[in-house]
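Shown here is one chain on its own, the form predicted alone, set out as structure tokens.
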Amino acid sequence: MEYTTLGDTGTTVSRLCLGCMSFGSSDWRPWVLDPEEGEEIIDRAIELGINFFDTANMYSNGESERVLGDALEGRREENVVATKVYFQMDDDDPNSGGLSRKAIEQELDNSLDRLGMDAVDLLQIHRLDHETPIEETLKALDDAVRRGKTRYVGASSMWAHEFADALHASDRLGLERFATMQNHYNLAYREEEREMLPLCENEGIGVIPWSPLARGYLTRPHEEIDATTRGDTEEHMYEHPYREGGGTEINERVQELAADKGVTMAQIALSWLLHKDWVDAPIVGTTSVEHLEDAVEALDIDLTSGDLAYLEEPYEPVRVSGHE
């Protein structure tokens, strides 16, 4: 395993972050693993040197946090744990979602209870709450840091101007700054390169992209996507413009390069991200130990400047996706 510093925090994290969206309950989404299978993958991740884990309160309606907490029992301090808040957790309680002080404080307490932890290392806003002034949200997050319930705070997909405004508000009010950005970025979706990634690089923000494999679109030939359980049932894959803007040809070039190098398509797509200086740790979700091991092996793949250019050349601008 390779390690890096997460933005300007000084915290050391593995170059791969294990995403825990696929752990919890198949009642939530058909491709989600039940607890025993999830814990097996987390155990193997730790054996492989991964020390960075990302979950969210909404994943399996909280069950993902329970799985991660149980798996890390007795080895909490040597690992870096991130969770998220924003989406409504209880249909009967409108204050169980959003980014008001009430929502952040009560949902963070609920997350810590499920995780069995006194604090998380990184509390992220899952999306931006346009109904709550950013100052209200930042003050609540700052208090969470001061109370020792989280060590850092982070943000997720939003417009670059919104993120810049949030950073400026933190500086103006003397509040804890967002230390990380979890954004939508992969070989088939590169709109973040226009503004968000340069902003993060300039501000010392740690970048931990979600969907590095384009929800599976970059893991197999495009005509075979629907053959998988997730491809057949995951409507979110089709909401993103992976098949637009040269996406089909990108998929085919990933196939070609993977065959030439004797590796998998997923390894090529992940290696491409790992070659990007502004990326700290892509968040890799998996439903098998085998795929996890393949992801770790992607760290050893060397792509030449010619390989990178060949993979990138078909890309064309597409609609912005992932801020919802």
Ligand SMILES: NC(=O)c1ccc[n+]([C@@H]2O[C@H](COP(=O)([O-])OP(=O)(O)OC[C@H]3O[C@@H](n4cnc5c(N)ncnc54)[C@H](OP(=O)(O)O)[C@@H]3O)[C@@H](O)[C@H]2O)c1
Contents of the next structure:
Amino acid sequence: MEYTTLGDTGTTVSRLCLGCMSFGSSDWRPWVLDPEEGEEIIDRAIELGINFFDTANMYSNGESERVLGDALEGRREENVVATKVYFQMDDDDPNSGGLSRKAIEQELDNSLDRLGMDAVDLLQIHRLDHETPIEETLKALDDAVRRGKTRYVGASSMWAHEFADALHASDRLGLERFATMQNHYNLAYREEEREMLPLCENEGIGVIPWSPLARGYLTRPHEEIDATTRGDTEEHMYEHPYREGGGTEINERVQELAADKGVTMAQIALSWLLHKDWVDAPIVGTTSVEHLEDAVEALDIDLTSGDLAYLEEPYEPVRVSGHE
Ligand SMILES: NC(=O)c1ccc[n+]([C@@H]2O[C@H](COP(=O)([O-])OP(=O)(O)OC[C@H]3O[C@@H](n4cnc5c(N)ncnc54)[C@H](OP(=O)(O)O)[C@@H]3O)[C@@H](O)[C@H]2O)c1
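Next up, can you give the form predicted in complex with this ligand of this protein, since the form predicted alone came first?
To see the whole picture, the full complex is given below, headed by that same chain.
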């Protein structure tokens, strides 16, 4: 395993983060694995040197946090745990979502209960709450750090100008600053390269992209996307503009390069991200131990500048996706 520091913090994380959205309950989404299968993948990830895990309160309505907490029992300290708050957890309680002080404090406590932990390492805002003043959100996050309930705070998809405003507000008020940005970035979706990624580079923000394999779109030929349960049933796979612009040709070039190098498409797509200096650790979603092992092997693949240019060439600007 390779390790890096998370943004400008002193905390060391593996260059792959294991995404736990696929673990919990298939009642939430048909492609989600049950707890035993999830724990098996987390065990193997630890054996392979992964020490960085990403979940959210809303994944499987809290079950993903339970699976991660159970899997890490007895080995909490040597791992780095990230969760998220924002999406409404109880349809009948509007204060169970958003980023008010009340929502952040209550929902973080609920997350810690499910995880069975006193603190997480990184509490991220899953989206920006346009109904709550950013100062209220930042103060509640800062208090969560002072109270020892999270060590760092992070953000997820939003416009770069919104993130710049939030960083400026925390600096102005002397509050804990966002240490990380978890954004939508992969070979088939590169709009973040315009504004967000240069901003993160200038500000020392750790970048941990979500859906690094375009939700599976970059892992098999585009005509076979519906071959798996997730490919067949996940509406986001079709909502994101992966097939627009040069998406089909990018998929074909990933196939071609994978065949030339004798590796899998997933490994080429991940290796491309791992070659980007502004990326700390892609958050990989796997549904099997074999896929996880594939991901770890991608760290050993060398792509030449010619390979990178060949993969990138067909990309055309597409509509912004992933902020909603
Ligand atoms: N902050 C946010 O808003 C946000 C949004 C989305 C995700 N996330 C985070 O990012 C993590 C990853 O997201 P994601 O699951 O969408 O990411 P992804 O890694 O882009 O896609 C995962 C899918 O790719 C396929 N796959 C993975 N490894 C493979 C391999 N070696 N060979 C073949 N296929 C492979 C699997 O599809 P099949 O199952 O179809 O085979 C898997 O379900 C989540 O767990 C979550 O932690 C955050």
